[in-house]
Each structure stands twice: as structure tokens, then as C-alpha cells.
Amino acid sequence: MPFNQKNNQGYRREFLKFLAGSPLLTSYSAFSQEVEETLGEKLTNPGQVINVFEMEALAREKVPPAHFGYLISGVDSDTTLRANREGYTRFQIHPRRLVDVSGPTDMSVNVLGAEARSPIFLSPIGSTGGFHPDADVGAARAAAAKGHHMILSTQASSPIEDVVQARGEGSVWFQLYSTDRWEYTEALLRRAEAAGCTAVCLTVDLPGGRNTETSAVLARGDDRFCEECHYGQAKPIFDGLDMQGVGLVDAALTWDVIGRIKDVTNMKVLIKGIEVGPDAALAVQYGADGIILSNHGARATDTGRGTIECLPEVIAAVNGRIPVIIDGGIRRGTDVFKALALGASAVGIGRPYCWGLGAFGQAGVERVLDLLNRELAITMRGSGTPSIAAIGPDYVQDVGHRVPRGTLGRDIL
């Protein structure tokens, strides 16, 4: 939605008042609130940003509250949103010493034929045009510049053909909301394959809607007319389809949908939204090519369980038969390392790269990727693992409890 910087300052003041009393950020430190008020005056280019939390603060200054509220909101009381971050504190890294790590750190991966220089994938985020005009094309160009794989949302602001062209054919997967009209689902699949996508990631974790209270509260502080941009206009993927009365999700889907999709397309089929071992086993049984362990960025069901805490049982159920990618709560290179050690083939980030997008456009996304890759490389060398293949279960231990993020300074939601 269009906005100007002057009006945004007023919205931002109201936004900060909300944050001060919000249960969402009860761990929000006094230091971080001080940074909110001053950081934008000090950091004027992405190269000055030292971690993703500073990028979040910069994005919060620049992105309108309603749009930023959409990005940061979980569901209900945001319990799962906190769990996604705090879950990583359950796992400790076990570094090994006197290992030759003098050569280049090999962070490359190949997941279902998708080659990337880093195991950090860009997860699907809808409506990125609300954060910066560069939108999905800017994120794709950043991914191309840094050698990262990308998954594009059905709700993307940019046409899928433009995104694939910006990133490169074979380097984009398509996240699918099935719609409740199968012929439309088939049309989306055919368009994605024709555009050059090599896999489809069917999202299955929103059959009954969601209750995004934080987003709704923040939208109250934004007096622009949202219908100008967000209602009555289909996203580019629906061009040519009459979406009047068509639901974005089919609540009647069952496991046979995997076979139905494979009858339509030659793309690989991943199921996105798996959180428990029994469902992971069923995904394998019904022919899924991969799993994305995800709780929709804590925006589906408020389970109170972080995705990293779900990973061991999902890995055990899959038993190496198909790759497992995990997203949710990843903010540090150490988080990436822990997920890989627990058996993930790759990880996804959503909010962090959108913070970069909101703060500086494409250049901000590139900076976020640089920061996380740098932290991962340092962790790998410091742990005695010169390559992704060297990272295994011996490098991490579950201590069985979380450490509240309120004790960890800037490392917050």
C-alpha cells in the first residue's frame, strides 16, 4: 500500500506505544527500544548493519505499521511465535577441535536437484510489495547474487515469470495454496511449471483460517484505506482466473492430493506444514518428494511448539527417504547449524529477508544473506565442520528445556 515517510512517522509512534505494552514483546529489552528510536539515523546503508535484529529495527521504522504488523504477527497470544525462537535454546552445539578448517568452508547443498551455495533458502512470503517496491523480484535478484534457492508464494506481489527470470530457471520452487476449485489448482501448477519452477510446495497447515490478533491491533493505528490495495484485486498468479467466490484453501484435501498433483505436473512435490512424525511418515507413504517442516511462521495453529522441537521426530519418521527442510524462528547462523545437525537438508528464512527488503530493498536482502552466511561459516569452522556434509547429530545436544529470550538481550522474536 503506498505511503509517505512523513505520515509513517506518526504511525510508527503509535506502533511503538503498542509494543511497549504488548504481550508479543514482553522480552523486548530497554536497549532494543532505545535502538528503535535512533538506529535509522545512524545506519544509512546495509553494509553498516551487523545482525538481522538491527535490520528488523530499520524495517520497523520504514514499513507502515499495518504492513509490519502483518509480517511480525503470530496467532492468538503469539505463544508459538515465541516458541519458534526459544526452541533453539534447547539445543547446544558440541564443537570439535584440532580439525583442519583452513580451507574454504563448503556450505553448498543440492536438494531435489536444486543447487545452492548456502543451505539457507528464501521461504515464501506473500505481499512483499507492501514492504518495498522491489518486492519478490528484488528478493530473487538478491538470491541470485548470493547463490540462494527461493520458494515463491502463491500470494507473491510479482508475476512468477518475472521472479524466475530474476533468479534463474531451476532455482525457484512454487508454494501452492490449492484453492477450493481443482481446475484452478491445475492452472496454477501448469503456470508455475511453464515459468521454470522445478518443485511445488503444497501448504497444508491452514485448513481453518487463523487468528492474527497482533496484526489486527497494529492495523488500528493505520488510517489509510486498505481496500485501495488489498481487496478486489487478485495477485498476479491469478491473472486470467475469475476468483470471485473462490477460496484460497481447500479444507477437504486428504493425502491423495499428492498423487493428484503428480498427475498434473512433473515438478517435485513437497508438503509444507508438517509438524509431527506420523504425518511425515504418511507424506513418504503417499509419494511426497520432500517435506517442509513449518508452522507457517507461527501463523497457523498456536501449538506452543517450535519447529526445531518438532524436527527430531520428523527426521526419525522420514528415516532418510526424502529431504526435510525446516523454517520458523531462524535468526542466527548457529540456528542454521543446529537444524542441519539435527538432520535438516536445508533451512528457510522468511521474516529476516523481508526485514532487509523493507529496510533497503534488494540490497537489504543481500546484506541479511551475507550476515547469516558469515555467522554459519564461523560456526562451522569453530565446530570443526568444514562442509555441510560434516555436520551431524554428534554436534548438537538437546538439554530438554528452553531459555526465555528475555534473558538474551537483542536476540528477540
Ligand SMILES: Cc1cc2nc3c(=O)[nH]c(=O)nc-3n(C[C@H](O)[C@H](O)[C@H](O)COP(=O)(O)O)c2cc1C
Second form
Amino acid sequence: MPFNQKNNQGYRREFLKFLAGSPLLTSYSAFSQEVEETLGEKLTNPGQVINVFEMEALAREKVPPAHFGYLISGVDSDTTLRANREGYTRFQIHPRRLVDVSGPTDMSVNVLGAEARSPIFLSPIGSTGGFHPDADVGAARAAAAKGHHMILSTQASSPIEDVVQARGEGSVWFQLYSTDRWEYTEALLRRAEAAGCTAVCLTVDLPGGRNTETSAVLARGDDRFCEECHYGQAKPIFDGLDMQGVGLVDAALTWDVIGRIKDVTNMKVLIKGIEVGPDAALAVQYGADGIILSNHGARATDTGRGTIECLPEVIAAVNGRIPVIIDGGIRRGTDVFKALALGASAVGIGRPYCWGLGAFGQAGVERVLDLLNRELAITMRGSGTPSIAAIGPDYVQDVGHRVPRGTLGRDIL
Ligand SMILES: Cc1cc2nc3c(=O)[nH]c(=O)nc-3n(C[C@H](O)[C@H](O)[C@H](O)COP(=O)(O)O)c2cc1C
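Compare with the form predicted alone: the form predicted together with this ligand:
What follows is the entire complex, opening with the chain shown before.
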């Protein structure tokens, strides 16, 4: 059943009016402006949005509550979700002055043969059709327009062939959840390779389920009949496969899976979901071509550790042998800069581009990419680093403690 955005905004306005009139609320004036106008009514064009946090606020108004809850949720008490953001405050930038940065800022990267105009990759997100009908194809068109590399989820809403066509061959990698039947996993790999994907990213951080409480709480505010859309629906990558009784997770996987994947595909193999140095070393030892340092956007184990805090030990363990990509909590160009300075070859964003998608479809994703690229370019020029290659460890320092949430400026929008 399509979600009625107007009703959602109406509900929100009524709720704010109720709050404004409540004796519990002491400062009516602070609320009165919002009562008159929601952010969605104020910002009707993606070009008016000034940062990804505003895009999140807009998506919150437009995306059905249960779907928005699915998007923003971490696990348990969202401790790791906060750590992914706060972790970045541990690292401070050391800018250098009087460097000629008058030329164009070169943000291009080449990771395992994938060329991109920006080091910001689109991380794999399942069920993007729940945020906007443009879904993965819309995100791919935005990525193509702005020159970003994209990783497509096993749980994507759009068929992989359509996404590769929209983004262009060589610029989409396939994220794999191995099923518990190897012949099915092989079938997925074959389809991804035939579609034109040049690498597969095996996600290894969800072997045992997860507890997404924020998602459950927001779903309570959604009275639509979920089964009407969700019942018995397999994602497009499973078309032609009888999924009856097939599990989407294989909890028995061990490191030899890298070799087994390599036996059936010529795609490069990256392992997504590595968080500690010893695992990074094992990934190299077992032949992985790359690592995605990720905690699934704080949706797997509630470790309490931000991914950026894991990066130094992973980089040290890998010791330059294979590229490391990091995702989780990246919301600013300065975050991208810090990750690159600590040794990442590229970074991934998940929720931010989905907020753009939820708010404005493809145009919203383009705006999110523009905003982050602009912030990164400003940071690079401001730090005296006109190219990605120039950004090194001297430009960042670990001060050893985080700045708590609530003092992160616009993050609290
Ligand atoms: C709604 C949602 C769905 C996701 N689906 C997948 C998925 O299907 N496969 C996967 O490997 N990671 C998935 N992830 C994790 C992302 O690929 C990525 O690691 C994470 O979103 C990065 O953190 P960020 O959202 O803070 O940028 C998902 C994350 C979210 C928020």
C-alpha cells in the first residue's frame, strides 16, 4: 500500500500543535515556527538542502515510519551507532598552509581497477524500494551522474542488470550474502559476473541474527498492513531460483570461502565486515583482494566500537598489501578526509544516500553526493592536499577520546 506523504506531514503538524499547546512544553515560541511549516514544506528542492542531516530530517517526513525505522536503526541500544559518529571526533585534522591548491582538486581514485571521480562509494543497502520507487536504479543513475562507485546488495530492490546498465560496467560491485546452499551462492555469483560486476563483496558480519530495536519501535507508528507488500517476496537477484527452504545466511562459513568463491568466478573478492587486525591479516592470508572495514552500519554486533577507531589496527595488519575501504557513520567531508589520512583507499556511505533517495529520489542522492564532495574538496584545499594521493597520516591525529553526542553541532538536528 503506498504511503501517503501528505497524511504523514499532516499528522506531524497536528502532533507539533499538540506539543506546542501542552503545558508540559515551556517554550512555545521555539516550536511555533515549526508548527507553521515542516522542513519538507520549506525545502522543496534538493538544491536547498545544506547537509546530509537536513536530508535525514526530510526523509523522516516522507518515508513511511516502519521503512524509516528500518533505515536508521542500529542494534540493541544503538551504542555502536553513536560510536560510528562519535569515533570521528577522536581524530583531528592537521592542516598544512601555503601549499598551492589553486588548481582543480583531484578526488579521483582507482580501487581494484574501479575508477571513480570521488573516493565516496555507495555501500550496499537492501530494500531501497521502501524509501522511494527510484530504488537502486535511481541511486545508480545518481552515482553515474556524479562519478561514484557503487556496491549493490544481494537484497537490492532493482534487478542487477538494470543497475549495472544505469551505472555502467566496471563501476558496480556485487555484495553477496552467501545462502546456506552453495549451488545457490554460485548461481548468484554467476549472475553478478554476467551482469558486468567486476568484484564481489562477501558480507561476513551477520552470522547470527541481530536485535534492531529502533526499527521495532518506529514500526509501531505505522498502521499499514505490512504483509500486503512483504509476504513471500524474494528479491530480484533470486528470480528463477526456488528459494523454498533456502537460508539467506550461511553461519557455517569459514575463511576457506574466499578460495571457494575464487574457484567459481573471476571477480575480485572483498570481505565486508572486518573489524579487527587479526581478521584483516587472515583475509590477506586467504587471498582476499580487498577489505571493507564495516560493522554493517552498527546493525550487526553491538561492539560499542566505531569503525574509524578500528581503522588504524586494520591498516597496520594489512600493511599495504590490499586496499581497505571503510564505512559507518560518514556524514561529512572531514570524515572522509580523516579515513583517507588513516590509510583507507576509499569510503562507503549507506544511510546518507538513502535519505536523499527517500527525500527526493535520484535527485536527492545526487544532492547528497554533491554536498559530501563539496565538503571533501573544501577540506582537501584547506589542508593543503590537492589530490587524494597527497592525504597521508601526517594530516590526522588520534587524541584518544571521543566528543560525546549532543555536542556534535548539526548532528543533533
Ligand atoms: C537499511 C540498511 C540496509 C543495509 N543492507 C545491507 C545489505 O544488504 N548488505 C550489506 O552488506 N550491508 C548492508 N547494510 C550496511 C551498509 O552496507 C553499510 O555498511 C552501512 O550502511 C554504512 O554505515 P552508514 O549507514 O552509517 O553510512 C545496510 C545498512 C542499512 C542502514
